[in-house]
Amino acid sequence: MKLTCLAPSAAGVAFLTATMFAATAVAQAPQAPMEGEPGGPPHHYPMPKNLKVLPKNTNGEQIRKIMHGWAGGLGVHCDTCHQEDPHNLGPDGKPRLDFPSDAKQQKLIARRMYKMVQGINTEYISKLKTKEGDPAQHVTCGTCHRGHLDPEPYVIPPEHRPGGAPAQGN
């Protein structure tokens, strides 16, 4: 038996090599940006309805940024405060969220917390100055929540409790 008939031809090797390079290039090609992402087609955010604590002239894109900041600070998603609307289905067949609705208690709590944070920043933090004379940083949802819906209780470290051991190195 001759081994030459089993050896691949030069054309076959070239074809396989070209196919592998093409497949690799396609697999590594960057995905097209999604709608609303940088470099993607612009997304239209409708004007919000039922604004009670945010300024009435806040547009849809600004609301989206604010809400994403709050969600990040609390470690939650939109459905924590916004109820599903079973009569408004998305393309995936799942109910969309009814953003104007006040049906969820968590949304009402979020409004009160927003007012509290604004009050702290306006009445107290804005009046503080750092050593360099710059205004102090403002507080956000994440200042207390740190990515948790229910903030973890603060426990004074033993070395800072009255009668506790002094911190090392002091």
Given for the second form:
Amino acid sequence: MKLTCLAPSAAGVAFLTATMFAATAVAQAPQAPMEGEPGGPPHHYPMPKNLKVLPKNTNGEQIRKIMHGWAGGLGVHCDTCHQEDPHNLGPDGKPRLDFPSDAKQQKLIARRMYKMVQGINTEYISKLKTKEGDPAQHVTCGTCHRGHLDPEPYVIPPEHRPGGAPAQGN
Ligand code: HEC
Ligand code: HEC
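I have the form predicted on its own already, so could you send the form predicted together with ligand HEC?
Whole complex next, starting from this chain.
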């Protein structure tokens, strides 16, 4: 099943949550009761193993927050960038995601995109002179993607296209 194709639904969210909990359980092989379950220790995500662009000391919880931001900015689910592992099935019989794997092209593109965003923010946006007490707005994935995996081309409205300006600005 491709989660990407589904509109957000209760089932989708439940599955995602299950996948995330399941991934943690596998990486850590905890004893019963499982982490994050009543009676178990507080929920804890494993340290990432394969970071190439995010700071190496980013912990599991921080990674989750960042990833939810990326997924939200692009309007996708985790499986757009993370490969399913057919040898690692969850309790529902569905493959869990292999987060450290670099098998998916989108994950590689996302790394470049992150570097680009970092560059834009550190080299340009943060050097803007803004009014006192008015911090520069930073570029995020959502600045361009606006909830779409493929950013929609901006079409200039006809009333703002005097003198035969092209439909797409430059
Ligand atoms: C747009 C692509 C994209 C989406 C969507 C995405 N990720 Fe990631 N994820 C990445 C990239 C790229 C990295 C590696 C970052 C690096 O190299 O520093 C990564 C790394 C991770 C890692 C660390 C893996 C390791 O051990 O190195 C975890 C865990 C993870 N993502 C979880 C998630 C979860 C959970 C979701 C859904 C909420 C998600 N990701 C959505 C691109 C994505
Ligand atoms: C400055 C604008 C901009 C920002 C900011 C940006 N992107 Fe992109 N991104 C693009 C454009 C434009 C494309 C389409 C390139 C193409 O046509 O192939 C794209 C394509 C992608 C793709 C491939 C989409 C596909 O069809 O498979 C991924 C994945 C992606 N971006 C992830 C990210 C992530 C993650 C972030 C934030 C860390 C981000 N992008 C921030 C402009 C941006």
